[in-house]
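Taking the form predicted alone, here's one chain by itself in C-alpha cells.
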Amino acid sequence: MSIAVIYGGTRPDGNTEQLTEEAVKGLTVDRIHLNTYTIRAIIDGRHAEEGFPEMNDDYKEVIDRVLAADVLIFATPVYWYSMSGIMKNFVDRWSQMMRDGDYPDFKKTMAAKKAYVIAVGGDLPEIKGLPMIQQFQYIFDFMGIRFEGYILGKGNKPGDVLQDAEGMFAAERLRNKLAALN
C-alpha cells in the first residue's frame, strides 16, 4: 500500500509537517511539497469550445505522483478557516484532469484512493477547522475518494504543534492504522 502525503504549506518544517511527519513517522511515503512546484490557478475552460488552455507547469509531474498513491493525506494549514492557496489551486486543477485525454481515468483512479486530512491552526481548530474538513469530504464524495479520517492540530508558532497532546495522539493512532495496511 503505497502512500503520499500532499504538503500545502509554505513553511518549511512548519506545525502542519511536524505533526504529519509524526503520522508517518518510519513509514515510506511519497512526500509531496506543493510549494515546491509551479502550479497555476486553473483557467476554467469547461465550457469553452477550446476546452482548458495548457497551463506549461510542474502539475502533470505532481498529479503523476499523486495517481501512484493508494492512500494520500493531505496536510494544509489552516489559513482563514480552510486550507492553503497552494492545496486549493491543486485540488481546483482536478476539474481539468477530468477533461484530459492523457488522463481519461482519472477520476476512476482517484475514486479507487483513500484520504486523511492533517490540519493545524491557532484559532480553535478543532472548531473552526471543521468546515474545512467538511470542504475536503464534500470534494472527496464528488470525486468517490473513502475519506478515512483527519486530525485537526493546534499550533500557531513554529513548533506549537509539539506541545498538542491530543493531536500528537491523533498522529501516533494514524500512524498505527497506516502501518497495519501495509
The other form holds:
There are 4 protein chains.
Amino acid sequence: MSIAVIYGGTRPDGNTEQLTEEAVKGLTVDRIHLNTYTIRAIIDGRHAEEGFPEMNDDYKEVIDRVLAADVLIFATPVYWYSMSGIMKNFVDRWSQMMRDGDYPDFKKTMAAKKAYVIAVGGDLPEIKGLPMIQQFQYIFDFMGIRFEGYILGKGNKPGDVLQDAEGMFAAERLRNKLAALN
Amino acid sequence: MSIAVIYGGTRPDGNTEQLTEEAVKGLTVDRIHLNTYTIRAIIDGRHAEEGFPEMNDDYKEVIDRVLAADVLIFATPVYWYSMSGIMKNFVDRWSQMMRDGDYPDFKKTMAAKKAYVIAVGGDLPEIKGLPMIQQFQYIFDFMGIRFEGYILGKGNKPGDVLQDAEGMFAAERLRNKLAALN
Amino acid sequence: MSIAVIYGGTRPDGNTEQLTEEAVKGLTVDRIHLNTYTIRAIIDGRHAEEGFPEMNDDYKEVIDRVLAADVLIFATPVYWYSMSGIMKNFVDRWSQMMRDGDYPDFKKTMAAKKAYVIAVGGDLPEIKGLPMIQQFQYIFDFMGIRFEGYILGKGNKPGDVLQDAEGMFAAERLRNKLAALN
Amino acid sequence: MSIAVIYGGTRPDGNTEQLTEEAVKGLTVDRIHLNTYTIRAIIDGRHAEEGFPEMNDDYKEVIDRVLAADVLIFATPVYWYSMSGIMKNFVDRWSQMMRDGDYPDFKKTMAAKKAYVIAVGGDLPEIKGLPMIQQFQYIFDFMGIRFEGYILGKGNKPGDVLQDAEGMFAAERLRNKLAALN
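Since the one above is the form predicted alone, can you give the form predicted together with another copy of the chain too?
Full complex below, order starting with the chain above.
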C-alpha cells in the first residue's frame, strides 16, 4: 500500500510536520507540501453554462500524486479551529475534479482510499479541534473514503509537540499500523 | 452602526448572496467580495526570527474596510462542510494582523464588533453545517467578538434558497434587527 | 400517517410543549408524556450470561405506542445541553428492546419511521444545542430512522418561546408538512 | 487533593470502569456508583410557585460526596452517543441544587473543582463521542469547573478496552497527573 502525506502547514518543520514524521518514520511516503504549489481557490462553475474555468495552476500535478496513493494522511496545523486555508482550497477544488472530463473516475478512485488526519493546535485542540474532525468525517463520507483515525496533537512554539506524550504515542501506534499495510 | 458583509462565495448571485441580500435589503452596507481581491494564504511567521513576511497583496485594503464596520456579516457558501477556502485564508491572516505593528489595536477593535454568519449549503446544512458554526463561535470567542446569530440556508442550484422559507424568514427577521441598529 | 409526540419535559405546559403543540395544532397526535410513566434506567445485560433483566416498569406500554406511529417527534427541553434524563433513559432502553424476543422486529419497525426533534433551551440553544442534534442524528442513523428536521427554540421562563418568532415560524412550517402527511 | 469518581455505568467491571481504574490505580479515590443509589429525574420547579419539590431520594448523600472532592472524574459508558441516563439524571438535578437553600454555595463549591471525563464506546467513540465531550465542556463552563481532559476509550465486549492501547496509555498518563496532585 502506498502512502501520501498531504501537508497543509506553512512553515518548515512545524509541529504538525514533526508529529506526522513520527507517524511515518522509516516508511516510504510521498510528501506533498501544498504550500510549495500554486493552488487557486475554486470558482464555482457547477451551474455555469460554460462549466468550471480552466485554472492554469498546479492542481492536477498535486491531485495525480494524491490519486496514486492508497492511504492519505491529511496533516494540517489547526488554524482558527480548522484546516489551513491552503488545505481548504485544495479540498474545495475536488468539486471541480468531480466534473472534470479528464478524471472520469475521480470520486471512485478516491472512494477506494483510507484516510487519516493529523493536526496540531495550541488552543485546546482535543476539544476545539473536534468540529474540524467532524468536517473531515463528512468530507470522507461524501467521497466514500474510509476515515481510519486521527491524532490531535498539542503545540504552539516550534518543537512543542515533541513534549505531547499522548500525541507522540498515538503517532507511534499509527506508524505500526501503517507499517503493517506498507 | 455600520455594517459590512464579507462575502466568501465564488460565483455571482449565488444562493448565499441572495439570502444575505434579503437580510440587508434597504440598509446601507459595505459589501466586500473577497474573491475580487488577492488574499494570499498565511505564512506562519509567529515563531520565525524575521517574523511574518510582507505579503504584497490586497489584505490591508480589505481589513481596513472590515475594521471600519461595527457589525460584520460573514456570508459564505458551505463548501465541503465549512467556510470557503478564500474566506478561510482571510481569517487565517488575522494571526498576522495581531502581530502587525501598523495595527496595534487590531484585536481590540475587532473585539468591539458584533458578528453574524449567513451560509447556504446543499447537503443537510442544518446538520452538517453545525461544525462550521461551532468554529465561528470559537473564532469569535477568541477575538472577543459577539456572535449575534446565524442563518443556515438550504440551496444548491441558483435560486434554490429563495424557496427556503425558514431561511428567508430568518433573513427578514435579521433585517429588522439590523435596521433597528442602522 | 400517524404521529406520536414523545415528551421528555418535566413540567406542565413548558416551553417545549408549547412550541410542539404549535407544530401539531389541529392534527391527530398521540401524546406520550414520559414523565407520567415509570421508565427505569437500563441495566446493561448485553454481555451478561442471563441477558437483560426483566424491568417490571411501564416501558413496553410506552414503546408499543411509539411503534404504532409512523412519525415520531422527540420533544425535549434542553437540560444541561442535551435531552432530559428521562428521555435519555427512554432511549437507552432501546438497547434492551433490540434483544427482546417479544419484539423481534423492533429495529426494523423503528427504521421505517421518520423523526423530528423539537427542543427549547435558555442558554444559546441554536449553538449549544447543536451537539444534542448531532447525537440525535447518530441515534437515528444507527436505527435507520430518517431524521426529517429539528427546531431549536429559545426560552427560559414559562411562555418565553411564544416570543421566539423564528421558532414559532418553524413550528408553523412543520405543521404544514405534517398536515400534508396526516 | 481528593478525587472522586462518579460512575455512570450499569454493569459491574464494565469497560469504562476498567479504563477508569487504570487511571486511578494506587490512588485514594472515592468511588461513587450512581447505579447503587436512587436518583430521581428532576421535576423542573424553577418557575413553579412552590419551587422544586422535595425528592426523597439519595441525591444529597451523593452530592455531599461529590462536593467533598477537589477533582471529579465523570466515568460513563457511551450509551447512544452520550452519557448514560442515570448520569444525565444526576447532572439534571444540579439545577435543583442551585436553588436549594441548604446548599447556598453549591455553584461556588463546584466551580473550584477540576474535572475529567472517561468514557468508553463501541461505535467510533473517538468521532461519535465528540458531541458528548462538547456537552461536558458546556456543562463545566456553565458551572465554572475546569475541564482538565478526557479519554474516549474503545470497547464493546467485556475487557475490550484493555486492548485499546491509546486509551490505556492515556489512562496511565492521567494517573501520573493525578498522583502528582494527590
